[in-house]
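Just the one chain here, laid out as structure tokens, in the form predicted alone.
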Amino acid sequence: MDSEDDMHDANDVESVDDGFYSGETAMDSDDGDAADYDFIDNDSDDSDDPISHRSQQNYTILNEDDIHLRQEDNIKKISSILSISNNAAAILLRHYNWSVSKVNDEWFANEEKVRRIVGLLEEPRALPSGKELTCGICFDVYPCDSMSSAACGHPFCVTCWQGYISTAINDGPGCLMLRCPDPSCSAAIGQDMIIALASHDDREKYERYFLRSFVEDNRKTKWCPAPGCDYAVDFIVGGGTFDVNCRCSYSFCWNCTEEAHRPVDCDTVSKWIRKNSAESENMNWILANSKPCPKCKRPIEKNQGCMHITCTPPCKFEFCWLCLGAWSDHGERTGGFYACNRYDAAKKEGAYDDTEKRREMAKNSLERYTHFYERWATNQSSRQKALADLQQMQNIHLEKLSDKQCQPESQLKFITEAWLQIVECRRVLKWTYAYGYYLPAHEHAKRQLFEYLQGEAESGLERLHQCAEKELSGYLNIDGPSKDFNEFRMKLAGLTSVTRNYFENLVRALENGLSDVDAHGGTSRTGGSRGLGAGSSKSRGGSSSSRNKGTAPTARSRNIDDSGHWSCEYCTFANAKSATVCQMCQQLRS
């Protein structure tokens, strides 16, 4: 159970902006019902719903129908502006990567050059006159009604056309830029001709290539990288963060297409992923936990208590684990079977200093990496579990709770908001461990501030997660309405808001590179430094008290709280009443 301070913190909290992080730019979206997760219902008309606010974003999720509509709109727009056919407009847009502005600029700058490059003729040419014509590929003679040509008028029989088009389509997306088969001609082949002559299977492939080209050739759009997902994302660059939440429930970074990782930058994420997949940690483990056989040099892990080691066949060399000398040279004169004075003497003389130092460094490196990786992976698994719990809550438990507490589901949205907050906070917390791994060891002040903010955020998240997971289950298992359910509502909503504030401070500080602390352990007085506590609540929650650091009333408050502590307005650390300088960031008390 939470302490009375925790309850006070949870209930005495001011509401903040409903967007998870301040600084995100809300952009108008053509797809108003795009959700953070595909199982979240966003049909509510409640404009004050924080989940609805969170769906305002600087990107639009597109399905295949949306992509088709955008393609058709762009084609019609170019066709109308340039007074050309839809087929010619499609050819131009594909050549210029579906950029309407680029087509307009190039066309009006030099129309003749654009036509020559793209393969558009000003005046289409008809087939040569005559009852019979010779195919330019198979050189057979056919009646005119069995011949066909592109805008250039070069005649080829339908069979050769079908083979030419089928081969191009099976070769890949290059079929979208198909030209006349005549070696001396560069006339473009329009989409209408390909659709008319291609087989059913080839036509479906071509239309698929055509659809995908709008996303893959357009620098403003990308496919969702989740396996099996067919949604695309239209992104407004510079409109906010790079985090994208697809309808398939997968969150990713627009910039690097890796899993969403705000507030950690893409370079750090790339290094961390390479670190996790590289063989370097295997080598570190081998170096830290094994020694090479003096004879065959194969690494050996010591799995028994005795210092007598026997290498595996075919080597079978017997040696001392401590000094790596032959076991035949050991006995009572070397200190016995469980010690080696030869090793102790050599170590005093410095003979093993380099080897031991190298092994110790490898061991420390491995332990440090394991520390951060375990916490990174644990938060990842906790987030996956929270996503499953959120889905179950949406699909099953909310209706059940509504019936038991005699309240409409619209009044239970605070539960969904709490679970959404947990899911997002688990993601942020997970990546802060990758950030902490690469934080330079010599920057002690930054590391101290980082660990404090991370600890406060993690403590608040654990309290929220426990309340949403364990305390809520009690109300699901009772038969009738509970008298204290409204108190639980206030507590869970308060913990959600407090936790959001903790993570806002953490995210803001990391995105600023912990610039509030300078290299000497002081606090920068730049304009951005005061942003650390922006948007925080009146009460900082009970996690500070659990860390024996007192309770910080607010990030900007200069008053002393009931326990006799004052809160630093820069880093929110709760200092003793007698202190004149913040013990965390060395900022003078104001």
Second form
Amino acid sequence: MDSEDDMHDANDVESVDDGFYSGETAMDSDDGDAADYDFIDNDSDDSDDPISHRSQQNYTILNEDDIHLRQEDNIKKISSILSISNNAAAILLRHYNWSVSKVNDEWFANEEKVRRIVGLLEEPRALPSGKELTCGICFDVYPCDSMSSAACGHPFCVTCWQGYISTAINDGPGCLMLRCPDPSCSAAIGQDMIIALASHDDREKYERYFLRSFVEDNRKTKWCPAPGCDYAVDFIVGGGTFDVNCRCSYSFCWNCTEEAHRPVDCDTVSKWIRKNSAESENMNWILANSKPCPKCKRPIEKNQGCMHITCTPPCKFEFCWLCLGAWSDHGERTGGFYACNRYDAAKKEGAYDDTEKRREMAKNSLERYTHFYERWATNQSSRQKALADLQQMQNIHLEKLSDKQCQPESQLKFITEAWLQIVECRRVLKWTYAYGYYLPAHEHAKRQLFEYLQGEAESGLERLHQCAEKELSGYLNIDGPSKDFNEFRMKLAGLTSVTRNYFENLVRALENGLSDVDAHGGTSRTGGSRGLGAGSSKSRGGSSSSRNKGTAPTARSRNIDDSGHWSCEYCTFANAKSATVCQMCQQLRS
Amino acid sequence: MGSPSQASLLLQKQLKDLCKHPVDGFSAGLVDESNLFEWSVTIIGPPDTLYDGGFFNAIMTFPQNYPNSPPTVRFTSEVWHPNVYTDGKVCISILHPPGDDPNGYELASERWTPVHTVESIVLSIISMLSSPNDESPANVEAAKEWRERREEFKKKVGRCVRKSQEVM
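Since the structure above is the form predicted alone, I would like to see how the form predicted in complex with the partner chain looks, so please show that one next.
Below, the chain from earlier opens the complete complex, with every other chain and molecule after it.
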């Protein structure tokens, strides 16, 4: 949203936000804007400055009228710069995916070539002279005035034109690039001609394609991917994050158009989504819990105790689950049906090792995946629930609470704020589980830090959620005002703020790739510039030295880490204490 | 154009024209006198090509919205050719419905446009017989043979030509 005004008509969530700036609560600051408060880089103390919020806003939400306006604007711009008709400008822009600068560049580089490619004739030709003309399609002869042509002058009768245009429009968006029906001619057919000749319904379709093309073929715009949402987003790539909060209240990632997933990157998200939907998990399950029938190779799950397996018809092969050998071999020679010593022997020889190992690994990997998936999915549904609760709170409960507790609704903003925080945190937390799944197992320090930050954030969020959900309902269901309502206000607002800090730490840490614990972490720049939350939360709970290393911004830690190594200013190589010259780049120790 | 009656008027006119002024290289008529939308065409294998001397029969089926959509053409004689499916269906770009190529990759001169007539279509097919396009083959086997084992390809085509003569 580029301005507060834009948001007024948006929806409940947002309109409540507007009030935040006026309604002072026990809270300290300006976090009314749910859209970005989690992500504002609060590393300095000027986070109260609304300008810093604005600068984060690198997109504009467009409704249909806005799109029309921008499209017309671009067309007018091109038409006046190149001194061509609006029709020709529209054809050019459509051909170069609505990029004004591209059209300019190409046109001024080689106008003739552009004209040829796009089908814009320099000098329009009139219909051939003569009282009567033959239509090139139906071969009937018509008086001159009931014929028309594109700029090329190839004459066709109006009926044939109408058929041609209507067929093209009903064949799809290709109608935006329509050319003269004469195969030897590539003259483009302008919008005016199509609008004039198409039927009412076809015209509407055409105009729809024309509008859609402006959004879909334009690299700077996309439709909001939420089902049923008609807003488009104009995005300026380059600054800040990819997160977009549409006016329909859906937030998504501009880059991959999945749901917003900051601080986790798009690759991880797409890998995760693919993994969730992929057959691969089924395969892992089959691998872990079944064996193929040795004869027909269909996978069999053993769900009963006996080792004597009989495959289902038509195979009906009888075999031993342990050694996969035919059951007929398991008579006296093996010494009893349920003691398959051939298995032990073969296993010693290593014959089954590979398959066993694979099965074991698959089982482990499945368990690991299930761990992360469960938490990802639970936070997802938890967020959905919180969203619903937030709606209900705004639509019903706030008013009721205001009556019961004799508080003006403006004094109850802290509740909405808490819920907005919960919704946002659930989203972040959810994606950190995808992140955690792909965090390499051997990066112990990173994993430790990640799990610590995630744990802090999660337990903070649980306290907040619990308080907003359970304790609040107590105040809703009693008859008169409660004395301790102010205490509750303090508590919930406090939890909201604490949780926000935890999540800010988590987001920041993930966004810089957990670099606080890098091998030569002493020089980590992000560690040094830490503001409020980071230091405090870590020193509160942090005990491991690897954690403290990056976060205590003392002079010593800038260049020398705990073990006495000093880190080269130029190449960051960690040198022994005794060295005066960097062993890596030969720079003098500063 | 577009309504069935106009499609039939146009087909009627073309039929009359072709009767009055036959074109070298093929002959055309209706499969059934009462149905203007199904034509039977006999294409004479173009001289100085592998198909020389053959008489290849094909059926042209026109849609109700001809000429805004193209007809389909199917050889009933056996034709071994990279751009003819094994069931005889002819695959050339001017016969692709206009909507098949919304991005305009095919050149304007290669797309279907309502300007095409029975005559221009058949002439395109004749030119296809003399110069196959093996970049987007309908019959992959034939295309591979045409590229890599020309002798075998020639033999197969020769067999098709002889078969088509026997039927006559």
